[in-house]
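Listed next as structure tokens is one chain, alone, in the form predicted on its own.
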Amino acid sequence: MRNTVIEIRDLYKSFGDLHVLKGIDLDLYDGENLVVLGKSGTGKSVLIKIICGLIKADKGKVNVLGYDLNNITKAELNALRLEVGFCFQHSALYDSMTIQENIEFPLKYALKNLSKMEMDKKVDRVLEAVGLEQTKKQYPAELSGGQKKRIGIARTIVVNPKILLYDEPTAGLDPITCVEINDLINQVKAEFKASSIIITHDLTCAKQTGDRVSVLLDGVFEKTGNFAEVFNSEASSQIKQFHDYNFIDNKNF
């Protein structure tokens, strides 16, 4: 039986009269990439913010790595956040810091007793993993959008989280760089053994990275399965419309 690292049941979240999540269920299994696919504004980012404790659910069960987020102390939440890495859509790098300093920043918070040599080894490892060893002394402004995405991922994995949350990892990138980021997501899964939720509206990202895909439409999960199962001939009209929204020809799949 597969180990569940995130379990969500009957989750609701509203902002005033705007009902975003309307009773969703979700399981993330150990070692898998789960893609949450949906158009902009469907609540995908709200979901992962609830998972990492940035937003509180209105109703429902949210269990992450054994922590009940509805009954969690501040100390427990801080401990959980060391196990859950968040890869921001726009990388969220500190412009005044070098790439090495950016990656060291979470290490200094999470692993206060590391020596300089140990810290350097961890930084070197993740920079090698994302293929950007040569950028250590550079600043974010000197990097391309794709390189910033890679460094953002490196900074997230340097503390070896058990779960990674990717928020639109391919947004704003050219098609070739998108494929490179998708490959990197799969590489991180294989090398660092983390479970991941990948929030996206990019079908290519979903197909390339997802062990399973859940389609979020109108506040509920319309369908979950592997890519072929979700976008088969029996898919609902809403899912087919979402496929068309991505401007991808069915024959490619």
Second form
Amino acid sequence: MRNTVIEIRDLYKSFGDLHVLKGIDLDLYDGENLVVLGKSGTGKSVLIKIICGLIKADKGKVNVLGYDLNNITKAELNALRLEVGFCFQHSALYDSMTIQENIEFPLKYALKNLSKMEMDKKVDRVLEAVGLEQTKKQYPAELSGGQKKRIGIARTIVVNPKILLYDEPTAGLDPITCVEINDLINQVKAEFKASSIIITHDLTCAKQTGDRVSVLLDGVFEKTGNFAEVFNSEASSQIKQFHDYNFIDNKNF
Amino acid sequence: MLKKPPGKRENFISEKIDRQLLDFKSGVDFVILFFKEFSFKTLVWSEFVHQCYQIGLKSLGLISLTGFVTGLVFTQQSRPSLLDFGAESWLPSLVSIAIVRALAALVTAIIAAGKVGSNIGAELGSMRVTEQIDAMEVSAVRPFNFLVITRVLACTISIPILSFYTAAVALAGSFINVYVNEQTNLRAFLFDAFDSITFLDLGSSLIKAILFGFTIGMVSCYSGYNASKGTIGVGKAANTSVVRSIFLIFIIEIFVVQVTNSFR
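The form predicted on its own done, now the form predicted together with the partner chain:
Okay, now the whole complex, with that chain kicking things off.
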């Protein structure tokens, strides 16, 4: 039987009168990539922000790597955060730091006990993994959108997390860079053996990176399975519509 | 009669005043959090030193110019009034008292509120809206310790030092004016200037500058750290940092003058 690294039961989250998550159940298994698909504003990002403790759930059980997020101390949360990496939609690189300093940041200020040589080694390793060794001395403003995403991923994997949370990894990128990022996600999975949740509304990304796909509609998971199972002929009209709009180019041209 | 929708609370006074009261409370909580979290053990020294450089050293040019002009102009403008009473020899004393007791700290604080305060407000504000603060948090680094404590402490230490530097530069400006007009030598000028300054003047000026520095750091960090609503929020954070800092600087000035005068 596969180990569950994230277990969520009956999760609710509202912002004022806006009910975003309405009773979510989710399991993430060790070593798998789970894609959460859904339209903008359906609470996909809220879900992964709850998983890494940035947002508190209103109700429900959230268990991440054995930690119950409803009863967690600050020290435990910090320990958990070293095991759970978060790749932000807009990369969230520190503007005032070079790429090397950006990637070193969690090593320097969270792990603390590494020598300069060990840090350099780790930085070189992840930069090589994302194929951007030459950007070490550059600042984020000097990089393209795709390069920023890659550095964001490098900064996340530098601490060897057990879980990776990707927030819209391909949003705002051209199709070729999207495929490169998808390949990188798969490469990271193979090389770093991390389990991942990938939040996206890009079906190509879902198809290329997801072992399982869950479709979030109106605050609940409508369907979960592999890509073919979710988008088969018995899919609901909303899921079909989501599929058709994503592949509209293929249909028309 | 129409029923109130469930979950909607009526305003305590009015929506605007309620919002300001809540903002004030959250500001007080922010200050309390600073004292709770502050410890030399957890201080990020490298960032603190970097901020001292940014806040202190990088303000030297502007502070030097402002201090020098303040001393020069104040001396120039005071001369005619003293001449009317044949008391132009009191000029060094008058200027030094005005500079040490009030002008140096006040001018430095206002300049710092504009330069440093807006910088901190905008920097933290943009870090907030671009999720860089969240990125620190999920990296298991406490952004409050890294960003707020270092900046507030750097302001609290740098601004008193800058104030005394301003006083020195302003006295230099004043001396040049006195030397050109009255041919007073430096020794005589310094003797007259320092003869009238007491420890109470220096002490109150130091306390004021520390309070100014702490206020500028705290207000700017609070505005930036709690910025929202995208780029508009960043602009608002920078603006609020300056306006609120200057307002509080004048309140502190009045308060400290009242307390100091009661000891004279």
